[in-house]
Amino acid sequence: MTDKPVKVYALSTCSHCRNARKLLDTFQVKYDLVEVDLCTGDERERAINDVKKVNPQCSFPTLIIGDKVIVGYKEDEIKEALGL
């Protein structure tokens, strides 16, 4: 299991985002979740700016696993980044 920090930027209504979270949950990976569409005001602006720093297209899900950024639900890449 990974000891790398994991952060997930997602939309609450996105099926790919749900699949990414489900994969992490399956392997009992602890992660910090930001559901950008549920954020408001300054919090939303900060979240969008944070995503754009690593993913200029600002698409979801955006996962940051250690220093690796994975855009979209790419199961094999996610597993590899986690060391699974």
Second form
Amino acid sequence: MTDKPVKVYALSTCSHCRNARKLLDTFQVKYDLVEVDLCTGDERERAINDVKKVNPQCSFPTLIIGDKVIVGYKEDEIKEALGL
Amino acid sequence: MTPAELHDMLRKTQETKGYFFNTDRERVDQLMAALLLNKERYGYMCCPCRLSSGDRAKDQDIICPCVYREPDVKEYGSCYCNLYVSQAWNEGRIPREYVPERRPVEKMF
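What I would like now is the form predicted together with its partner chain, since the data block earlier showed the form predicted on its own; can you produce it?
Now the complete complex, all chains and molecules, led by this one.
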């Protein structure tokens, strides 16, 4: 199991994002979640800029596991990055 | 309108065009609810798996069914959300690959 920091940029309405969170929850991985569609004003601007820094496409979910960025619900890649 | 009513309404019109709902009914129901929520939030059914700008004109290409559905279903058998799929996809005759974002970056933020 990883002790790397895990951050998830997601949309509250996105089914891929829901699957990614379900996977992390299943393995009791702690993660910092930002639901960008629920952010407003400066917080939203900051979140979008943060996502674009690692994923210019600004698509979701965008997961940052340690220093690895995974775009989309790619179960195998996520598990590998988590050391599962 | 309830998610179930939206589902039934869309199924009639979309299936005749060759676009079938994913057989994962739970997922489809979640996406129906998300479309109704986006209609309420933004005034139009913005794609649930893409960040809406809140500006209908800017989001014209990602109002569901999005303009990318046709090429995505043709190439992958599924739209970006796995909401609309081909019969082959539903019947497992083609692999269920991850559908990457086809939307041009310049249309984003």
